[in-house]
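Below, in structure tokens: the form predicted on its own, a single chain.
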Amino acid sequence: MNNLDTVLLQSREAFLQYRTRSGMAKANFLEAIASEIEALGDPLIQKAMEETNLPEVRLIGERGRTCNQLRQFASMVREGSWVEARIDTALPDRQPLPKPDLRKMMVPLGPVVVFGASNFPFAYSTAGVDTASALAAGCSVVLKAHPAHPETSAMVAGAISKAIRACGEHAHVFQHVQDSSFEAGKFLVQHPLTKAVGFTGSFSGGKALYDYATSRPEPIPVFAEMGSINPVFILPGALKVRAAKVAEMYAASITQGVGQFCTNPGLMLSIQSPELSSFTQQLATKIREVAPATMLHPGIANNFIKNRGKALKEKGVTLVAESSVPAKSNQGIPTVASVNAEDFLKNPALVEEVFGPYSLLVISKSREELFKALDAIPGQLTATIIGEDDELVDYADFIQRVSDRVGRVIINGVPTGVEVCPAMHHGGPFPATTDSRFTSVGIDAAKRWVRPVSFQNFPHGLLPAELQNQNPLGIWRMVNNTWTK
């Protein structure tokens, strides 16, 4: 692991220089990365298609999202208020005791290790949101590429290197590591110079990294997104009015991207009724019409086949419908199953994620049993409530309990599709993530990589530029309880 030790030493050296870069300099760097990625053109899309089996239109859209993220972070650091600068000037004549000069702001943690994701080769990988937000925060980044798309990752890493040279940044502010071994991941997390970790992937992978980090002599934060089954609660009134529409909407959401989204609706819950029976039949018809599709790579396809088979063998679980089109090698079979709430409540295995185009319908006998089913569901990224206006009011206490265990509550929509904007929260209570206070989508994602520091009675020349009285960066600051530039 000598080479990885060198990587972290270089990352620390780069951090010591990069952390003092102005918001304008970091903004220019982030925008340059976006431009260099776009300059890779069609060859990048074609290589990603070859390595991930994702369609061209999806990858073009994801590349756009990735570059948009970079430019949003650039705008954030250029404007500057995200550092939460606070200035309370001295009151030397205050009685009975004088008040010192105190100034506070967010400062970067240090070198960040980012693990690229398999299901988003652009948006959550090499130049994805973890890398972009860490660079925006003033941290150096060591990116461990995902082995599912190594050449795609290398091409994006090359674009970042070009931006580094064009902007005159330290050569090691971003470093690209291609080592798929578990030992390499453990070494990077436990290296004493690593100060934080970003991860998107399976529960087993994220929890292992979290355990490595907390067992260090100096524990460090791990921001791991570890999957979610994103429960959907379908209220009786909605089924009476629009069962067919809901069935069509959810057949599409369950199978979108072959179910390979962390926001895939893997669990649906409702109360037994003739309308629910009709909905189930209509959902089954729609699912049968969806053809199997090739998954990201053979490992994910094999896990889907194994976990799908295991889930369908659990006590009380019944196959509702699967695609009527025969599946080929490495394809995910669109599948919906059902189980009564009594069996669901007895079996914790039924809340485990089946990553792929699979969803389980839980049928309760009553509203009270639906509440019990809710209480059996652990922390999630999202939850959705499908209901008519009057019954949403009637279920207000239920909706409040739903919000206690998720990061995003959706009314009359689908969880798939994550808008990249400041109001989006993409996180949730454990086991969805390791820290529900933070998001991995939107500009607030940068808050994962900083901590507050107060500067007391500092000479102005030693203060960070954001805290100096002359405010050379022109950022918004709170000065003695008043926002000013």
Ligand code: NAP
The other form holds:
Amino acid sequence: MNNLDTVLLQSREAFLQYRTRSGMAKANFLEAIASEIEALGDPLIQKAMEETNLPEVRLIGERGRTCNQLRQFASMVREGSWVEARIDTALPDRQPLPKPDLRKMMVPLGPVVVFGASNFPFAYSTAGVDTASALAAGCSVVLKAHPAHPETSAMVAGAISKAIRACGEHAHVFQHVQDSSFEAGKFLVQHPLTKAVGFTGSFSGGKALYDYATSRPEPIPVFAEMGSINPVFILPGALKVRAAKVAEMYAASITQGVGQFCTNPGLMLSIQSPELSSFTQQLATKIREVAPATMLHPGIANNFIKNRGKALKEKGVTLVAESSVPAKSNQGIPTVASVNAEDFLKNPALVEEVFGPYSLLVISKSREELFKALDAIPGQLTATIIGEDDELVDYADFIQRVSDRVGRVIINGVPTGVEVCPAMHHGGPFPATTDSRFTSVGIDAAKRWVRPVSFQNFPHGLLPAELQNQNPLGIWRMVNNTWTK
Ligand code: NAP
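Could you please show the structure of the form predicted in complex with the named molecule, as a counterpart to the form predicted on its own just displayed?
The complete assembly is shown below, putting the previous chain first.
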């Protein structure tokens, strides 16, 4: 692991220089990365198609999202207020004690280790949101490439290297590690110079990294986004008026991208009624029509087959429908199963993620049983309520309870499709993530890689520009309890 030790030493060196770069310089760098990725053109898309089996249109869209993310972080750091500058000037004559001069702002943590995700080869990988947000925050980044798309990752890393040279940044502000062994990941997380970790993937992977990080002599923060089954509560009134439409929406959402999204609706819950039976039949018809498709890599496909098989064998679980088209190897079979709430409540295995095009319908006998089923669901990225306007009001308390255990509540939509904007929260209570206070989508993702520092009675010349009296950067700050620019 000598070479990885060198990587961290170089990352630390780069951090010491990069942390002093102005918002303008970091913005130019992030924009240059976006432009260099775009300049890779079609060969990047072709390589990603080859390595991930994802279709061209999806990858073109994901590349656009990735470059858009980089540019959103660039705008954020160029504008500058994101550092949350607070200035409380001294009151030397205050009685009974004088008040010191206190100024506070966010500062970068240090070198961040990022694990690229398999299911988003651009947006959550090499120059994805974890890397972009850490660079925006002023941290250096060591990226452990996901072994499922090594060449795609290397091409994007090459684009970042070009941007580093073009902008005159430290050569090691971003480093690309290709080593598909758990030992390498463990070493990077446990290295004393690593100050934070970003991860997207399985529960077992994220939890292992979290445990390495928190058992270090100096524990460090880990933002791990792990499994989520994104419950969907379908209320009776909605089924009375639009069962067919909801069935169509959900057949599409469950099977979108072969179900390989952290926001895939893996659990649907409703109350038994003739309308629910009709919804189930319509959903079954739609699911049978969707052909199986090739998954990201054989490991994910094997996991899907194994976990789907296990889920279908659980007590009380029955198959509602699966694709009527025979599956070839490494393909995910669109599947919907059902179980009654009584069996669901007795079996914690039924809330485990089956990563792929699978969803379980939980049928309650009553509204009370639906409430109990909610209590059996652990922390999630999202929850969705499908309901008519009047019943949403009637279920207001229930919706409040739903929001207590998720990061995003959706009314009358689908959880798949994550808008990249400042008001998006993509996170949620454990086990969806290891820290529900932070998002991994949108500009607030940079807050994962900073911490506040107060500067007390500092000589003015030693203060960061953001905290100086004359406000040389012209940013919004709270000065003596008043927002000023
Ligand atoms: P993964 O197994 O969690 O691996 C992701 C990264 O973490 C890889 O780089 C892997 O290292 C590393 N890693 C995992 N366990 C580790 C450990 N114990 N110690 C050190 N490093 C570790 O995810 P995946 O390969 O993308 O897919 C496997 C399964 O994860 C899927 O079948 C699916 O169930 C789940 N998944 C869920 C989501 C979601 O959004 N919910 C997304 C992707 C995957 P190596 O490079 O050495 O393999």
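Numbering follows the first chain given and starts at 1. Here the structure is a predicted model, which is why all the values come from computation and not from measurement. Rigid core (definition): largest C-alpha set, two forms, superposition within 1.5 Å.
Original post:
After a core superposition, would you say N471 shifts its C-alpha by at least 2 Å between the two forms?
Top reply: Yes, because once the rigid core is superposed, the C-alpha of N471 moves 2 Å or more between the two forms.
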